[in-house]
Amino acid sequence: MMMKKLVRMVLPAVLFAQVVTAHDGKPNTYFNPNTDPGNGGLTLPAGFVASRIAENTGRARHIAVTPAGDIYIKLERLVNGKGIYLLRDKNKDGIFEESQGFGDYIGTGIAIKDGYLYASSNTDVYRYKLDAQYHVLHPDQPEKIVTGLLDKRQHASKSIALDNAGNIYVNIGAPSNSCQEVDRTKGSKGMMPCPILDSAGGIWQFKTDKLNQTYANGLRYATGLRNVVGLDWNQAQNQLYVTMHGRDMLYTLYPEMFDSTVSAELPSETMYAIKQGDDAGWPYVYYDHLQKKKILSPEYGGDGKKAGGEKAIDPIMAFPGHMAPNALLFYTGNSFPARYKNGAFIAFHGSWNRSPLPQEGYYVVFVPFENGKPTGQWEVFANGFAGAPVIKNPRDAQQRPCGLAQGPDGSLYVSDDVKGTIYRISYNGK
């Protein structure tokens, strides 16, 4: 009776389900994160277990977990007029039965640092003072620390990361594919220099404790980055790392240079170690993981083989094209096996334009690291979010990973922005 009562009370306002759908499509009762034999439908390495700890939360983008294990979710669409939800598992039974919504704006970025919750809309960045329990003190009175950022709807999300010196880093994605005079149009030339880079296509640095900062107050920390949805401050290296969405439409715009299969794999999705002043080369060059070099973009005289970008930095890791790396997290916990310590988890949202090949991504990968550099190739860590082994149409994907967070016990949390499912992955191996 208590379970049924809780469902009736919670679902209309909180959008959680205590009865969920299992991987085989049949309903089953809510399960404990450490005992679900189906791992919430995910395939994981030996010794790892997973569970869906919340469902139907909305278009859940990035997430942050407090030291008490509560979860803040940033939503891409408002739910009951709110864009941020705090989820609580009050009795610690693996069921997040309480929530609180606040913030009347959509967005992607959310983070906790030094007693504040930071959250972004597509134009502004806010911060909220937290109490000793890491709950927002004045949810209706945030401080606006950054305002007036570019939003032209394409690549509009503002992901964020914070360092240890009072700075916040904000991605401002380029509202363009490759800085053509007419975007995504066959025969249109690339603009030289690209005027978009004045206000987008890079990472901007602002102060965390100053109000109403604009472009004039910020620093263009790095440029030549088409759209960075995943970024994290590497604590071991005290340095910013990012994952970039590469450009599209090589075959569509330049069929004389690229066939459809090559265009499905290229250009690479890339990961960079970023320092102040770095230029990753967009839109003038892209990275080709098959040739292992930077290639001059066809809009700027390239032919798919000619190298370019001599002054642009190289990625530290490259992935097949169009898979959409939407979150980056360096693992600092101790509950996973030692090889995961300080390594990088990346959530791939999944592709939409890899035809004639099947769509790809829809999983979380792991990149082993040592001394701030990858020590091996990337490997799929958590798969099965999409609900089918082959996805031909991205609309067929049941879930798409978007956000990553580390819990106080070292567990890994993953958000999905299709159905708003939140997964918890932990290690039970011996």
The other form holds:
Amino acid sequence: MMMKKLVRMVLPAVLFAQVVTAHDGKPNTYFNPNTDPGNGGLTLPAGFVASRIAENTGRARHIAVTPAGDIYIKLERLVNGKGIYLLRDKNKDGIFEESQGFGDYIGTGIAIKDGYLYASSNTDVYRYKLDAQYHVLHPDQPEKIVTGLLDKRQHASKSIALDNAGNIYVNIGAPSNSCQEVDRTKGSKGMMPCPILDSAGGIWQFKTDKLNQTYANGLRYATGLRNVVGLDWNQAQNQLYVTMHGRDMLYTLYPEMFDSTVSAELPSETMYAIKQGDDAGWPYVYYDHLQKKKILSPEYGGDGKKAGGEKAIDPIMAFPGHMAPNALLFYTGNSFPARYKNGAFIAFHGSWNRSPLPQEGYYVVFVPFENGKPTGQWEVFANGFAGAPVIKNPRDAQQRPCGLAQGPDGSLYVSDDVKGTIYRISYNGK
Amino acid sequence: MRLFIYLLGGLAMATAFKPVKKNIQVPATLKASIERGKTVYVQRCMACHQADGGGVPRMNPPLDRATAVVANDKAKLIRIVIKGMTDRVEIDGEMYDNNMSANPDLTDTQIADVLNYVRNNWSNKAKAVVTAAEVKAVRAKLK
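Could the form predicted together with the partner chain be given as well, to go with the form predicted on its own?
Complete assembly follows, chain above in first position.
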């Protein structure tokens, strides 16, 4: 306890000092990885190698890698007063010796598109003009393009993706588990219709080049999505794909219908291909990958078996419950073997809602695609982030995958939001 | 701090060797209450606060080693269990994002039991027992 407190007090001071040193132009030793246990501590398919290219960057949520190989990191807690960091490896020796912090807001979303860096707080979306080196021109003067989005802390992160037609897609998570009158409370009815869907529980579309857009200027592009943290624009199909966090607490709220083992496995975490106007069914239904159908939520008269959501879309992939898919990335590079091209990587943050069973997730999954459709199979691609084979409580995980990005050379970058470790995974097989 | 614990330990030892004057029924009923409280905890609290009472970073606060959980303000804890909690206040230096469930349907005894369980489990050792009568009194004021 004492020790923990001491670390909590002293550590920020150390970080502070070293980040400042970096800005003095001296080598930034602080971000340098010095505890890489070999291969980044990860287990990977044959031919793949990994390394930790930075550590202790803060609570690193999503990341974006520039065509020059620099990395922008969006932080969920400010480090030295800054919420975005740019890491640079100027001499390309694998050590990111330079860092620049800017942006005085916390958040999750970050993306690069057509000469701009886009970043989100939990209420707003900003953009920064980039120079020819993909560096931010005016770090203190971003354009605020979207403002006033709902933030009630639960599911507050605003993930973003951009299409090729000047639009940005913003997830607005529902600040609720299943739209009950009293959230997460046994015996509390589901509200009908769910009023949350007017301002959350969906993906909103805004223009990239208009300032101060609010709900009134945006379009509710898709609804019935409880909390999407991973979203990506699929370039091959010119379509939005998302991964959703399914509902929690089937057992706690409905012990007469579900036991704790079923409740750990259900409902599915889901992946959707989204078209404008789609409804994925939350809160009225959830997906059950064991019965392979949409099930009426118990808050809305369901019993764990009755199907529902006739007008709602089906997921294109379903995963075991509560694993928390926090990032989605379609692989478009050429350096991985051909089967990875146009397939999807998903970073699973790892569950908390499976106890008394061990928690699950804490890894990066690959979903193979053929002819623009998932094959139906999925495989764990990179494992070992948590640093222990069995995680009973999420706080025991040393790292939790949260963000994904593809480097200019086709390598895959993974961020962790416990300590801010950044991993690079590349292929050197034949 | 450590010295303080030693002192406390010494004190406890000292009292242990004194002839017991108080009603020894109390520890026995407390033990039974804690035992029953575990069942309530598993059904109603464990999903969020976890089997080890450690909570979930940034989402649900730990109950193990939490200042308020072992503190003397039992009425506050009773209110939290009945009404749930969405205060969004710092708890031992951290903020938590989840909404805590309300449990108005639990009986006075169940609430006393689950509080006795969380106050006396893991590394928690609370001084005072929570009684069903106290829960009843707090509940009456909530209405």
